[in-house]
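To begin, one chain is listed below as structure tokens, in the form predicted on its own.
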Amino acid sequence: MLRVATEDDRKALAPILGHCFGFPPEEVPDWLARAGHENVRAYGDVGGLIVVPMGQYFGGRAVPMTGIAGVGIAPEARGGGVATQMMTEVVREIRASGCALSTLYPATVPLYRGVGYARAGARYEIEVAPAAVATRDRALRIERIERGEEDLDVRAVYARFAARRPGFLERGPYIWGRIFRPRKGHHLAFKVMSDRGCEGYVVVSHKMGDGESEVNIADFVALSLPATSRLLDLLAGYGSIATTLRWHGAAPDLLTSALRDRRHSVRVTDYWMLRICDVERALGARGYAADGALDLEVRDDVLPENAGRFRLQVRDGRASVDRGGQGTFAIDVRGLAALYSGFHDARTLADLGELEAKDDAMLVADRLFAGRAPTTSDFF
């Protein structure tokens, strides 16, 4: 019933996306064109979602993944199994297609955790005044950016940030958009000069409200500390008119780190959930902390041709991977999707009743998929 949603099935799709989300139905046909037409799914007549062909960072490469975004069910025909049904088809598509991984941002954890999904990172918002980022640090020069996400310095340093950062996006253009051209709202973007070239750059907009206003940051992106103090003075400017700065990150990080006083707050928003697609293809395409070799015997409910015994190898950060081996690794595919990101350790998932193995392997594992805590700055 999952189908490439027609004209007509985008009409349909305008009313249920507009009410599960509280915007206009008019406003739905802009968001699915921005998203691409070609990846609006239609589930029969009552439902359906968009998939986001892009990639995420996992030690240090970038592993391609199918983000799910607007996900949307007619009232009259929830509580039914149809959001299990078109999810579990959306996730058979994902592994024919040849993409390893699939990640999303759950309204409601049991349906997602159903087809396979599990939490595997943070999103984390930081909030700061002003006056508080001030560091008079005006060595490197500030350029605005006049073309948005076409700028080739912002797409290089991204990469460079991203790829040390699990868990963030190697984005494609629908997230690009998102920052760049926003649906709502208009963004101002900076990049930050040294003689060596571009090494940040931060994106802005400004809002006022009662009695107090606030600067959200759609994106912000450092190589050096030079570079983030230039930014952070930059934001500084904004204290004559303004009472917060907020933007998305990991805790702690580059940002947070250089500020100057104890005084900012930072809390998870969201947790996303991670959906190992092709359990091979997966532990073949990510980077890896240690060497080292696992025999893997997973369990996946939905996937059956994803389940089976892997033996992992991996040397100087790659992995070769082959079916077989002893399976003296058992793990459920949820609970591979929390270690492969490394959002939990090997022991957590033991005691959470999704791996069975011998303390030597549990140690195997976790040298091997060690690293920061998963997260994302992004948001789809």
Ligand SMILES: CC(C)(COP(=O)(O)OP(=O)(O)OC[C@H]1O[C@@H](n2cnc3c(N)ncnc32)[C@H](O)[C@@H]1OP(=O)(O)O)[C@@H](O)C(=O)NCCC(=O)NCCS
Given for the second form:
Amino acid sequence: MLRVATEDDRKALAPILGHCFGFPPEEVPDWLARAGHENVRAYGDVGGLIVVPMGQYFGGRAVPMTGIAGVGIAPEARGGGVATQMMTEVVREIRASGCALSTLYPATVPLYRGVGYARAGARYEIEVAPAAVATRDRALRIERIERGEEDLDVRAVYARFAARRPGFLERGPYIWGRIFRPRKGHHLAFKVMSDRGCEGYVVVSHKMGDGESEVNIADFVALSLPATSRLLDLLAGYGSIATTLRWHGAAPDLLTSALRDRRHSVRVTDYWMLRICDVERALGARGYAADGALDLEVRDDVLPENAGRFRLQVRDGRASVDRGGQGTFAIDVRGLAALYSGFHDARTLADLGELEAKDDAMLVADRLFAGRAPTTSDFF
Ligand SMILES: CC(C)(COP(=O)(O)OP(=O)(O)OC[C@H]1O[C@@H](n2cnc3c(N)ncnc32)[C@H](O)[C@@H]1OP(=O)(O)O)[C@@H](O)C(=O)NCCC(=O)NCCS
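The block above covers the form predicted on its own; next, return the form predicted together with the named molecule.
The next block holds the full complex; its first chain is the one shown before.
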């Protein structure tokens, strides 16, 4: 049985999770405390995981989402379906809590596909040499951010930035903590100010290697070209020593389009997987690019209560969802996750065998769920 971990459970989990993720067991209690003890789950005496309550933006609206982190099973108990059972229970818990979605970064895809998750977005790493970002643009003012997690400018600017980028997180305390209070390393944070107020910020750490150094940007957010240009010039200032600047985010984006030079690399470091735990709530909560109607017939081999016919009607970008309809758009819950995020179009899902529908219904689906490539800058 999956349960909220007691103090004894957390003690038992420390050596298991430490061993699973390759760090000393003494560091596990701090990790679990940052996650919030109420979010730590134990499974028997052989494993556990962390749930991370937050939201994820789709179509401009934040949809309630539970992130999954720290899935770990003791080595002697592996290979017998324990993680599958544990994940099945947590997916049920998420649905029962009223949360529509769950997202995770998989170490192995089949485990999570087995319980209804599907690849639905990527995390891009952008690397560029500091010399390539010099804009000499110092028109806007830079200010140091002292307490980032409490900074209202940071919150407001991030929310505007993230809402326009499908897949970006509506962050909770765990994710903000990873940015402003990392477990390792030291960083400084800066915001860029115009007459209109704060227009962006960066959170920067600098690490020396063997004769070369790297600047890692834990968060890079800007709402305008002047703000981007000013922040890039701030980062160019690290170029006397640093050889690489690195951040995660959408690409192409404002931040990459402001680069003068074509020489920057964009790499997919991870794919994230999405699970639609509650079809009705998930479809009802997101925003849409167009108006239209679809009669879905959803298959869900893990959560039968999530399966069945749903009529989705979108007007002015907002949806109403009711049980029923003709079921002319027959889709597996995994295919629905990839469609929902905008990761796959309907034709690709049909080719994958996850969707059966006529061409006109596929066209409607593509219009409804259209958006830029889903991504998130955060890892968890
Ligand atoms: C990954 C892990 C949680 C799997 O636990 P488990 O109880 O052995 O998993 P299950 O027996 O339920 O396996 C389910 C499926 O996952 C896949 N899987 C499991 N372990 C795998 C591995 N080491 N490599 C690749 N795929 C694996 C298999 O497809 C498996 O199904 P199959 O046995 O029918 O092929 C466990 O190996 C672990 O704790 N590893 C270290 C930490 C980790 O990687 N956590 C995941 C973070 S996202």
